[in-house]
Partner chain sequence: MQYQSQAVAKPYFIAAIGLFVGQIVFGLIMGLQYVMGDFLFPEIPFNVARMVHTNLLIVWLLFGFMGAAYYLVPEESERELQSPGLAILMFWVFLIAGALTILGYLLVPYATLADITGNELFPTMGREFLEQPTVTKIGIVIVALAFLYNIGMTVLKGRKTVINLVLLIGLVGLAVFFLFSFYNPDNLVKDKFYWWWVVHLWVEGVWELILGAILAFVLIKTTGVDREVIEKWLYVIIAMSLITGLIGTGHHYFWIGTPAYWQWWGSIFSALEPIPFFMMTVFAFNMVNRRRRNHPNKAAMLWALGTSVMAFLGAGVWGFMHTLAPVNFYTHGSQITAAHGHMAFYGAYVMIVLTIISYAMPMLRGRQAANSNRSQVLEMWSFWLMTVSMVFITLFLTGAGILQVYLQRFSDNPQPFMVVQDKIALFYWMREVAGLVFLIGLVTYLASFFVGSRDAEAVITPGGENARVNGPAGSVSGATVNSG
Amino acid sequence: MAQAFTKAMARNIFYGGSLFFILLFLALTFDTSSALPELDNRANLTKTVALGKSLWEKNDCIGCHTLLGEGAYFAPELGNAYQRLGGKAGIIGFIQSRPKDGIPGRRSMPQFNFTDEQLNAIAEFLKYSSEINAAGWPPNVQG
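May I have this chain by itself in the form predicted on its own?
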């Protein structure tokens, strides 16, 4: 009972498959758009957080660190740095404690000589980042 594969069969498979994937795309789009308002934390976005993000980009922090899994894996993940370092004071203290020329023979974060306003902005940006629902990322406390 071998049948030949006809043009009509190919056309039906094409149209049926196309319809299936269009409906699947629409269903997933609807599901995503209905879930986004629950995940939205733009209410916490302030000018200080925006300044911290600007400093993050200007100083190429992502060139060494990851944030929510994106970036370089040279230095620790910073998605949970706010909790790991003990809040805003811990972040500011850690950044200020970096030696001027780094630690000889070791990779270490340089001293950027940020102002108090800039340190506060970076800490606020990392606090904001830590509040994003990242579905359990990073997987461990160390980052």
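Coords for the form predicted in complex with its partner chain, given the form predicted on its own:
What follows is just the one chain, with no partners and no other molecules.
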């Protein structure tokens, strides 16, 4: 009964249980690390892609968009923008053509005034992202 379950037992469950599951979590993390090369498209992780990622971060694209389903829910998912917009040219054209003052009444994306090299890097980054093996997500091309 309640009496038989003492505070010391509760404490041991906490320390023992936590320790066990920390170790299990670390083991799974280790296993994941060794499985990642097959999944994370690192073969295509070029200098250009890395530059694209840094531009992605420097302009906080994640503050409006999701990427592989994580981020903000204000603007379209970009993990498959490469497919949806029909390749790099579509991505570059879209980003380039944003009006400086937005579109009246419509959710707007800023004009970032990227150079051609930067636009190319962002498009390469989104291409690389779209080729990560995300277990079939998103469900369809609309993201």
